[in-house]
Each structure stands twice: as structure tokens, then as C-alpha cells.
Amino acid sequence: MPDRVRVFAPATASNLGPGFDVLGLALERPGDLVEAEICDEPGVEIVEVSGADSLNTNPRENVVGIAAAAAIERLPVAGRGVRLWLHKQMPLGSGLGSSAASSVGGAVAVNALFGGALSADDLVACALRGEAAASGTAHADNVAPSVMGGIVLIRASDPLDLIRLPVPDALRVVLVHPHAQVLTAEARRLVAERRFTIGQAVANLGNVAALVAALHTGDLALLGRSIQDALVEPVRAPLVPAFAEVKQAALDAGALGCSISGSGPSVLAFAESDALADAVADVMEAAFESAGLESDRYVGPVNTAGARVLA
């Protein structure tokens, strides 16, 4: 077993449009970097964080230590623990699942230290008590993806039934973050609060099956129209500036679809080669742009390696 290591946890996309909850994808970049080694002392110690100053070390409160101590419960540490080093690389409250990449890093990371013996339904559940920390709600459509990589279905939580969904080849991600900042808990009490139809309910659960259905089998026309939300989206714009023009822009230049990324501001959409999907960017960028904001893009294919250990 190593003494120390290093490791990277990807950033996701959840909801997909329609799939509140039960859908979510693994991002090429960015993620964040978990460092750890095995000490002689029991229990977690957070030595530095880094690349987020609101962020403590405390292993209690710091959702890398809430779940690498899950993943000790779990593993046969004969007395001994581990500190970590946490380098956050990418912002905090952006939709991009920065809290369950760090949960997943904290939990890979020691699974890789005491022998690799979590599964990963293991290391997603130990991820969870992170992210629960850290929104409230112990939902795993952004650290399902984080620790297996490609699209993830979410049949159940508990207990869990995660689905791994085959990822077309040409299919690509644009992920356009403008530089604002949304609360995961606040997004999720204003989904909470509302009361939907039975008519909405029905149109979220068609594109739902719809999308799955077009991932077996590489129809991305069909996935593009299945990237409609009756529920979830309409509660949440109001929370990302430009929204609706962003979105238009990016189906005017031929998105296949365009929905918020989890709780927001980030804004997701797909296209079927690079090229398009660099031309979508740019046009959503400039949207963000006309409404005051800079913003960051991520764009290329689903991660389908998901967290890993670096050499």
C-alpha cells in the first residue's frame, strides 16, 4: 500500500435537463486534486486547504474530511488515519459539483491508501455524507458520475441503484460558467417549496425515458429534444443572470440542447462534434458578456474515466 497519494476527482454536470436528481455526467475538466498520506495518529487532519479561502480545515465541517472519515469506518485502518490536502480548482456554488468533487476525492483517496478494497457504490456512499454536509440532501447525481465517470442514472438512493448509460462517441459537453455564484441549499428550498401538476410531472418523466433511450442508441436528435425541463428549470432561472438568452443562443447555433447545469449559474449544452461545440461556447459566452459577466467554458467529450489516482 502507498504511504501517500494523489488524486484527481472530475467535476460534473447534473440534471441533464429533465432528470432532477437521477441524472448527472463526469466533466474532462476542471475537478480537484485531494492529496493524502496515511499517519500514525487515528482520525482525519485537513493539513491546507487551498484555491477556496471560505473553506476551513476543520474535518468535521470540510466535506474532504467528512468523507474520507466514511471511508475509514469502512476500511481496516488498524488505528491509524490520514491528512489531506485539499486544492479546490474550481469555484464554489457554480454547478459544476465542486462539494462532491471534494467528498470523492476524500474518499477515493483513502480507499487508495488502505488497500482499495470500497466498491464503488462504497465510495459513493461515503461521498454522500459529504455532500449531504454540504446541501443538506444526500443526492448523487453529481458524485455517482465524479467517481465512476461517463452519464450515471440513479434509480434509488436508498438503497443505492446507480446505472451506468453508454455515452455516444460523438457527443460533446459545453459547460459555460459565468462568474456569479448560486447556493446549492437555497436552489434546492426553492425546488422544495413549489408544488408541480400531474401535466409537468408527465412531460419531465417522457424526456427522461427519452434521453436514456437515446444514449443506447446514439440518436442524438432525440437526445437533444429530450433536454426539456417542466419542473426544475423554470423555478432555477431566475437564479442565473441571462439565462434565456444564453439558452437561445446556444440552440440559435445549433446546440442539440440547453438546460442549467445542478443549481446553477453554470449552463450545459450539447453538440455532436468539436466544432460546433466550440462555435455554441462562443456564442454563450458573449451572452453571458452582453449581460455584464465573464465567464469560463469547459467544452469536449464526457469523462468516462471518472476519479482516479495519479501516478
Second form
Amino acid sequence: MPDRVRVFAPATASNLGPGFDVLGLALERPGDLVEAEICDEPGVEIVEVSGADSLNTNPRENVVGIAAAAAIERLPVAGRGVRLWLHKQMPLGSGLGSSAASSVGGAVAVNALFGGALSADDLVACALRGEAAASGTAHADNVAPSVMGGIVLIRASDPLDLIRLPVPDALRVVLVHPHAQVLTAEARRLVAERRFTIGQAVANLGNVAALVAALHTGDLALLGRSIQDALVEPVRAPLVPAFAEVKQAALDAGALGCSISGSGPSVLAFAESDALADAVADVMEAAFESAGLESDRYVGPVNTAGARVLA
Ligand code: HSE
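Could you please show the structure of the form predicted together with L-homoserine, as a counterpart to the form predicted on its own just displayed?
Below is the whole assembly, all chains and molecules, this chain first.
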């Protein structure tokens, strides 16, 4: 067993249009790095957090410490503990699953140090403790794909029932992050306060089911038609500057579909080739720029590996 490890935990895009809290996918980049070593004192110490001034090193407040402690509870640690270094490599409040990536990094690192007995479901459950502390609810649509990689359906959270969906070879993900922040807890409050009609619910049921069918059959046109959200996107669109313009630009440039990534402000689009994905990212960034916002792009295939221990 190693006594020191480095773990990469990927960013994620959740909801994927109609699948609020039930669909998510892993990105190849960005992602957080967590270094961890075994120490003789029990419990969790966070030695350093780099890349995010607003996060502190209190292991009961920082999600990396909360998730690491949850993993320690489930493993034969023989009275020992861990020291952690968290290197944030993505912005907070971005819609990229930042709190999920740190939580997953903490849980996966502890598991690697103490024998690796935890299953993917166990790791998701540990990381969910961190996610719940950050956003107020234990939604698994970021932590599950960050642990498992690929595109994951969360059929149920309690008990966890996670289903990994097929990823069509040609599918490309375009993630554009405007330099703005949305607080997930606040974005969730907006949704929780809203009353929805049965017609809106039925529209989303049809689109989630069709999206799953599209992934199974590799029907990218159907996938594109399914990226429609009658519930959450209309409520949150005002939180994303120039969202309507960015989405229209993406669709006009050939995106299969486009919606808010998680609680935003990042915007997610799908394309069916590398060239189209780049063209879509170009026009999305240009639309943000027209609204006075700089942005970063992450373009590529779905990350099918998920969190990994680095050599
Ligand atoms: N499904 C969650 C939401 C993801 O949309 O609130 C945010 O972390």
C-alpha cells in the first residue's frame, strides 16, 4: 500500500438539459488534484489549499476533508489518519462540479491509501457528504460521474442506484465557462420554490427517456432533440448572462443541443465531431464576449475513466 498518493478528480456537467439531479457526465479537464499521506494521528488534517482563496483548511468545513473523513469511517485505518493537500484547478460556483471534484478527490485518495476496498457506490456515498455540505442537498449527478467516469443516470439517491450509460464514440462535449459565479445553494432554492405543471413534468419525462434511448442506440439526432428542459432552465436562465444568445449561437453553429451546465453559469453543448465542437465553442465564447464576459472553454470527448490515482 502506498503511504502517499495523488488523485485527479474530473470536473463534471450535470442535468444535461432535462435530467435535473439525475444525469451527469465527466469531462477530461479541468479537474482537482488531491495529494494525501497517511499519518499516525487519527482523523483528517488539511495542510494546504491552493487555487481558491475563499476555501479554508478546516477539515469539518472543507468538502475534501468531509469526504475524506467519511471514507476513513468505512476503512480499516487502525487508528491512523490522513494529511491532505487540495489543489483547486477549477473555479468555484462555475457549474463544473467544483465541490464534487474536491469531495471525490478526498474520498478516492483515502481509499487508495488504506487498501482500496471501497466500491464506486461507497466512494459516491462518501463524496456526497461533501456535496451535501456545499450545496445543502446530497445530489449525486456531479459526484457519480466524477468517480465513475462516463455518463451516469442516478435512478435513486437513497439507497443509491447508479446506472452507467453508453457513450457514443462521435459525441463531443462543449463546455464554456463565463467569468461569473452562481451559488449552487441559491440556484437550487430558486428551483425548489417554483411550482411546475404536469405538462412541464411530462415534457421532461419524455426528453430524459429519449436521451437515455439515444445514448443506447447512438442516435445523436435524437440526443440533440432531447436536450430540452421545461423545468429548470427557464427558472435559471436569468442567472446566466446572455444565456439565450449563447444557446442560439451554439444551435446555429450546429450544436446537437445546448443547456445550462449544472446550476451555471457554464453552458453545455453537444456536437458530433471535433471540428463542429470547436466551431460551436467559438460562437459561444463570442456571444459571451458580446455581453462583456470573458470565458474559458473545455472541448473534447466524455471522460470515460473518472477519478484516478496518478502514477
Ligand atoms: N443538479 C444540480 C443542480 C447540480 O442543478 O442544482 C448542481 O451542482
